[in-house]
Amino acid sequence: MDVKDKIVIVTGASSGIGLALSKMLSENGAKVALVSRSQEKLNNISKNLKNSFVVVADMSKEDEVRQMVKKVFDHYGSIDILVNNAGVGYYASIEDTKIENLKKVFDLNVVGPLVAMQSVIPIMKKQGGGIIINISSGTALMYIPNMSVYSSSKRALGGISLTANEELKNHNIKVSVVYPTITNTNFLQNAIKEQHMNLSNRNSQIPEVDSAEYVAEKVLYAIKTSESEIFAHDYMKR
């Protein structure tokens, strides 16, 4: 799908991949609904993005997700593309995993995107089609110590995405899942961490870290091609 003049929701738009993608979409002529919890950050971003619209919402809260979609639809009159990008990391061993933190991760990484999908699908059906992009993680393809909860949440999101793609194909609604690898964002700083997790040098040990703009390009490619799975790098397919 060509994004020019299309209405796009981007969650987690105040920083990282979401911010880079919002800028890229605006530069390509899209009308972007900027969604995050930070009113001030979104307002400052919106000043420089033509035809953008700010919606403050906590994507871990079901009612706020539904209200967010309604506000975007009421403002623009349609929704062509949904990008579920908001998420949170969690570092903990299986032994130290706290169930309340597991629930927080799944509320934001799985339930929020699912509720957003459920909210836009009827709109897209009436319009004759649409695109949904869910941002997963390369960790969903691996088994990394201390990342079981985060990676399993992203596996769940991938499973929902690919199943939805099958369910909705007769309605011309395409659902894609994007798998980034380590990306230069505030992910590490914002992640939930249990005690004894020393992650200060984690990124310095990784030989290649992608920019947020690089991943945003992959998301834009997913929108344009409607491929069901997009990997940040070809080696991840193995």
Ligand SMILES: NC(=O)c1ccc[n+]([C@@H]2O[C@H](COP(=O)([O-])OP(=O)(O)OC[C@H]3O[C@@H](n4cnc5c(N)ncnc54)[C@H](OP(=O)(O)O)[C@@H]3O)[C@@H](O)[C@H]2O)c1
Contents of the next structure:
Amino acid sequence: MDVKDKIVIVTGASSGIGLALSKMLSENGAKVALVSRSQEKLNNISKNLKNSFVVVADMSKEDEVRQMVKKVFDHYGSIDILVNNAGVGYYASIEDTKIENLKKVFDLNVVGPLVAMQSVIPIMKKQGGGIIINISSGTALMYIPNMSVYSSSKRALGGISLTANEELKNHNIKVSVVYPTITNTNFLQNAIKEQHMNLSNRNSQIPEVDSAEYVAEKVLYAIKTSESEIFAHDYMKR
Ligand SMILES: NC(=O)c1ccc[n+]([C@@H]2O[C@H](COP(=O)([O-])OP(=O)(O)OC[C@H]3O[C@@H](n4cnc5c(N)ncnc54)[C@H](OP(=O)(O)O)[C@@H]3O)[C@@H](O)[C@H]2O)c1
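Would you generate the structure of this protein in the form predicted in complex with this ligand, following the form predicted alone above?
Shown next: the complete complex, the earlier chain at its head.
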């Protein structure tokens, strides 16, 4: 799909991959609904993005997710593309994992995107089609010590995406999952941590760190091609 004049929701638009993507979409003529919890940051970003619209929402809260989609629809009158990008990391061994934190991670990384999908699907069906992109992680394809909960949440999101893609084929709604690998954003600082993670193991498996813009280009490619799985690098393909 060409993004020009399309209405696009980007969650997690205040930083990192979501911010880079929102700028790129806007430069390509899309009208972007910028979603995160940080009103001031979003307002400042919106000043430079023509036809953008700020919606403050905590994507881990079901009601706020539904309200967010309603606000975007009321503002623009349609929704062509949803990018579920907001997410949080969690570093803890299985032994140290706190169930309370596991629930926080799954609420944001799995439940929020699922509720957002459920909210846009009826709108897209009525419009005759649409595109949903879910941002997973390369960790969903690996078994990395201290990342079991985070990688499982991203594996769940991948499973939901690929299944939805099959379910929605006849409605011209394409669902893609994008797998970034280590990307230069605030992700590590923002992650929930029960213990320090030994990054040396991880770095030995992953040869490079990508920029947020590099990953945003992959998301644009996913929107343009509707390929069901997009990997940041070919070596990640199974
Ligand atoms: N960076 C990496 O190495 C990497 C690798 C693989 C996958 N990913 C995935 O890429 C996505 C983007 O991450 P990033 O690297 O750009 O990280 P980031 O810089 O930490 O950005 C995270 C974004 O999510 C938003 N967010 C966090 N909690 C939220 C909540 N409860 N409700 C609404 N928005 C929330 C943040 O905004 P507010 O704080 O303003 O709410 C921020 O805009 C995530 O899904 C992450 O899992 C990242």
